[in-house]
Amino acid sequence: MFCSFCGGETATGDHERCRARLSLIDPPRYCAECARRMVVQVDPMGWTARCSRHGERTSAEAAQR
């Protein structure tokens, strides 16, 4: 798997900060599942990001994890 926002292998390097941002403001920029660059969108009440391969999380269903 992959750190959803630097795009690097969760099973190697510390991405401690990389949870931490991701848990507290910004949206993931990258797919967990195969680390291509998604498109993001932001907005006042979220956020939305696709990827081509595995379809679109929203910040509602991040919010539920």
Contents of the next structure:
Amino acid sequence: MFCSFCGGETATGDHERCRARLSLIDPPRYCAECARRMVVQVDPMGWTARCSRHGERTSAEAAQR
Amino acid sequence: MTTASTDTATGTTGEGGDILAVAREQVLERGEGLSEAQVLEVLRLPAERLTEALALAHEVRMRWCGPDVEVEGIVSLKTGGCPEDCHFCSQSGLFDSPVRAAWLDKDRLVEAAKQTAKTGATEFCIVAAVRGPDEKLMEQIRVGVAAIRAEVDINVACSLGMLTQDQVDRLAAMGVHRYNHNLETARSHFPEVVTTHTWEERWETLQMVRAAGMEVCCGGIVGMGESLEQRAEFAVQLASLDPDEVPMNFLIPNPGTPFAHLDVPQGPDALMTIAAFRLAMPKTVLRFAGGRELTLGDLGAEQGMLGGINAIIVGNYLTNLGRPAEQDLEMLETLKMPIKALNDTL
Ligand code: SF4
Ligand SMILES: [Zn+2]
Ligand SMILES: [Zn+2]
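Could I have the structure of this protein in the form predicted together with the partner chain, to go alongside the form predicted alone above?
To see the whole picture, the full complex is given below, headed by that same chain.
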């Protein structure tokens, strides 16, 4: 698994600051499955993030988790 | 420029007396903004005088602007891939930033305007990450603005970088109500922030926008390594432009940008800057923009609203997320600050 903020492996390194940013002001930028940079679109009420390999994630789905 | 020496421990000057007492008479009573030297005195006030400075800035805002809060939503029509090198910006194509280029289609643009209007917002700003618009972008703006104006009750603003006279005229003819173009920082600090264009080029676009009858929206970012002197310089440079709106951003150190390693501005410092900017510009719309979530948190946002701010961006920003719009609307209700109605802005 990879960090959606910095793209590093979640098993190694310290991602506490990454998690803080993701919980406050950042949409995911890297695919958690393959660490590819995603195409992210932010609009006033949500975001979509698309990995060319693993498809699209949205803020609506993320909120349900 | 005053040559008075400041006792930094108390904020009293040898010449004019206590700076907040001077501001009370000059700004609150007469509506005359502080000079550069006076703004600097406010910025240098000790932390224990922050509450007092914010209270005065709030009184100034209530006296000269009233209790209404102008609510705005913004959306990125074209994200990333910008050829400029603004060192704070995750959308520059010159840095190793994770932000990839993307375009928003017309349906999503109109939907974003509708969602924004539902919050009670009166302004919707369409933003593109470009040096200035090309023909393709101008055409998308024409189509998008027409669609929004046909379907949604909201003022449309644009932020598309530096403009030619022809582009200014065309945007005005499309009914674009306000144009945003930030000077970003003090003129003397600008070369440390941007090298691919100049502060003066930005100033020229703003002059053309004003002459064409569009409202001028111009602000910047606090916390990009500027000194307090440069912050005061910036406040009076903005005041001399006499903008209709000043958006205040606080630096978000974004990965991959040259400013990635700068610290997030501290809350008290940001709040004192808000108070000082209000005292420099008693009558402008002073808007909370990006970075307030990191710098101020929920409590600081309220302090800012009670310290000179009279406008907010609700919902998300261009590449960063804001707190949920409902939370800001609840805050305004708690503070008993009515949302400015559309017919008050036309
Ligand atoms: S011109 Fe705008 S989008 Fe481009 S790098 Fe500068 S701030 Fe970012
Ligand atoms: Zn990380
Ligand atoms: Zn993937």
